[in-house]
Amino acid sequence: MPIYYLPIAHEADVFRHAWESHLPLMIKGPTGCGKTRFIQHMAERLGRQLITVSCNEDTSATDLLGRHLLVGGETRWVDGPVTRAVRQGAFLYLDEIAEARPDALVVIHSLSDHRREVFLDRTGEFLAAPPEFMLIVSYNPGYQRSMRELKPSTRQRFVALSFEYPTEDQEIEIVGWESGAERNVIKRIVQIAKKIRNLTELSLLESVSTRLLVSAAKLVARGVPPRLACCTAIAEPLTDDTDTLRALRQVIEISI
């Protein structure tokens, strides 16, 4: 089944131009707005394969390049996920890029420019990136738990499109489409969504994220409650402190 995704404006248009431009692109956005799932929707629409990086604080030039591992008793070179995608002309896809060691992050600058190549210095390869080859980097600006920041020689390097969440409608037609759920009761999840996002004097980490959502609409599809599977798959994963749980589940009792 095709990677469903509904388009909120021109972004892939711009995705297409910018892969046909040789051009490195930057995603912007909240957790879960869609960031991902779009990527995934134009590999497939593209016909390329998608490699993908989690970036984590762990995250080091090693890791994305690769290593020399002992196999069979012999030392050979294994290639990471930023090698093999340069190799095979695929889509890589570093997601979180900011979360990364500052060592991996030079690694990309050399293509995210117009030399589009990358160095092996362990065994001292230059491989050059294909015409089909493409750079993607997601990045949250608003991640509040993480104190760290791209830098302007690595941001300036990109294009950039800025992800939000989707409007009450588009959100409606996203959630059920992907769960199933009677359409009344998708209505009252997406508006308990809406009113959460609204209440910042909350101080939440992250807003609520249109795949919570999805998640409360596939539990009441399978029969949960609607305000249990609310407050279990949009309250309880937002927050640990009592009084700020409290608040999100009156905003569910009187809101479904």
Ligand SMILES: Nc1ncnc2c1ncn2[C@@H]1O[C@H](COP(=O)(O)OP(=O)(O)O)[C@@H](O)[C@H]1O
Second form
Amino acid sequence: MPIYYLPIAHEADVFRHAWESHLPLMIKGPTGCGKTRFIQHMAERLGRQLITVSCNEDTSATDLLGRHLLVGGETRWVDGPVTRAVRQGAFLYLDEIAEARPDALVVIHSLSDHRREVFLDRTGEFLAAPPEFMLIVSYNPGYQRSMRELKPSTRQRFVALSFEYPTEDQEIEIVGWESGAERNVIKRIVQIAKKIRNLTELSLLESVSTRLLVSAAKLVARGVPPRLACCTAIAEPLTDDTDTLRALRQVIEISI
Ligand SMILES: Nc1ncnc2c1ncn2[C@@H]1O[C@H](COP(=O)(O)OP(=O)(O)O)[C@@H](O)[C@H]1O
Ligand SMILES: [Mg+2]
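Please give the other form, namely the form predicted in complex with the ligand, since only the form predicted alone has been shown so far.
The next block holds the full complex; its first chain is the one shown before.
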């Protein structure tokens, strides 16, 4: 079955045009709002293999490009994900790019401008990306824990799309498709999200994602009582702070 993705605006057209123009794409937005699902969908739709790297503070140039490994007493070069993607003309998706180490960001500089190539310093090889290759990165501007901001010299290599939470009707449709729960309950779950997202005084690191709503609805579809499902899937994952938890539980109790 094809990967389910509900279009939110013109993101699919922008993606395709960026790909055809050999432009790298940056997708900005909060966690759980559909970034990864969108890229999986586009890779499938355009018939390209997708290679994903989840970047973290240890992600280095070597992790991306490859390394010499000792295999049965011999050293052998093993391609990293970026090198593989370039060789195969795949879609390369670097998730949470701002987390990666500076030397890893330097690697993607030559890939994200007109050169579209990588230099493997360990083997002395220059690899040019084929036309089908595309670099996609995601970046979460609201992610406060990471003090890392992307430098203009990196950001300005990309065209960028901003993702937000879907509208109410879109979210009802997404949660319905993903969970199979009953429509009335889904509407209430989405209402809860709307209320929580409007409670700006809660000082949450990030508000409730579509992903959490899908989880709550999945629990309900399995027979978990709706309030318990929402506390488990929405309130608890959002915070450890007792006052905030209490406020979230209240919203849930008056809504479902
Ligand atoms: N537009 C959408 N179409 C289909 N599913 C979506 C959409 N937006 C969010 N989702 C649901 O939300 C979940 C989380 O989305 P994901 O792409 O993993 O978020 P992100 O990569 O932005 O953190 C998905 O697994 C899917 O169930
Ligand atoms: Mg993701």
